[in-house]
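Given as structure tokens, the chain that follows is alone and in the form predicted on its own.
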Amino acid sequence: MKPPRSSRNDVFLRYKLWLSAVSGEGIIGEGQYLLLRMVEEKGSLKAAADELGTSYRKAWGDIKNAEELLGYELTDKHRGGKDGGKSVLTNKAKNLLEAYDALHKKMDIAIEDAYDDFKEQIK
């Protein structure tokens, strides 16, 4: 049996929305946001990234490659003692994290805004 055919009406949009350096590289994006928010909701880059299902060192190399795009550090970190390391989000950090959001936000309306008038036009 062959699936439905889709019609216009079942168009929809998806996109990313990715902050990168002049080379390229991703500095944040949708895994990155939610890595830096998961460490703040936790208190630790290794429940961080359990939560995520992801490993340790990606997670790690991740924010240490972000950092190094950036030019500033993202987490403080504490290491070990008896109840385990910690790691917070630094100001500069939440910072970032409120204007991507606030960009978020912004080109979500935008680009809602770009798809209606693209739904008119294939009516």
Contents of the next structure:
Protein chains: 2
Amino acid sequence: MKPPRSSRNDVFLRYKLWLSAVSGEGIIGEGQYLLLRMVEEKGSLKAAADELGTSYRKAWGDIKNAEELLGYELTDKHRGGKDGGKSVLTNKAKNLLEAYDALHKKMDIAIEDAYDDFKEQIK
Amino acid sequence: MKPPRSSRNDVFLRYKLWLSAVSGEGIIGEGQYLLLRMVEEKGSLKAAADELGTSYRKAWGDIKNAEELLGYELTDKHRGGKDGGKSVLTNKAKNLLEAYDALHKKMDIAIEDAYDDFKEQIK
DNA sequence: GATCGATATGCGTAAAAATACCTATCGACT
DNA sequence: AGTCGATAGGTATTTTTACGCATATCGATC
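Having seen the form predicted on its own, could you give me the form predicted together with a further copy of the same chain?
Now the complete complex, all chains and molecules, led by this one.
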């Protein structure tokens, strides 16, 4: 019995989805989504960055950038205290993440549907 | 009468869709799609690259890369002759472009549908 | 068989994006 | 009041990616 002939050079479909400003500049993509979710879980930006294996500098810059483009804060930031400080998601941020989640789920379903037709068409 | 409050920091949804190899390496994205369509129209890779404002070198490299990953030729290439040479899309390439088109249309519809819900959810 | 222009490809350079480094500041807690 | 660790942010460095340059090759047409 022969193996399917497309086993070696098989193609896959990938996509990226992100929020952008009118300028085209990216605001929230997969990375920022994960970062914000991690902030939510860890309670601090530093801990989130460490956990994701990225630098604090980048994480901080990404969030600041997103906040500037959105025009509102994504995290409530606190310095000082025994633990040095903390970051907590704003309600708007939580809302945004939920919406992003829902959006991504819909797109995942759409692409899965389309993928079958696509493969049929190119074979 | 007040303008809608989201006129300045409005957000948009953007997405990219591409074919990738198992390795994750990109094969065909928007750029390659346009390039191949232009080759189809112009009958030569050079003319296509010129028209799109990119270099022949890059265009050639992109197509070669895609062909290697796919495991088949996207263009029939001819050197010599009065016009120096030409490139013509293979049937497989035409097929692929059609499938890519259909896929993109479906995704455009899906994202348009999801966008309304998204905006409602974050406002 | 000489010509001409597109295909073919290596390689050096430049532009851009990501990452790293460093130093300051804040404030709840002890 | 002193400490500690996270937030804050400027600047340098590295890595990646694209672009440009140069040069060879091919072959239908004349």
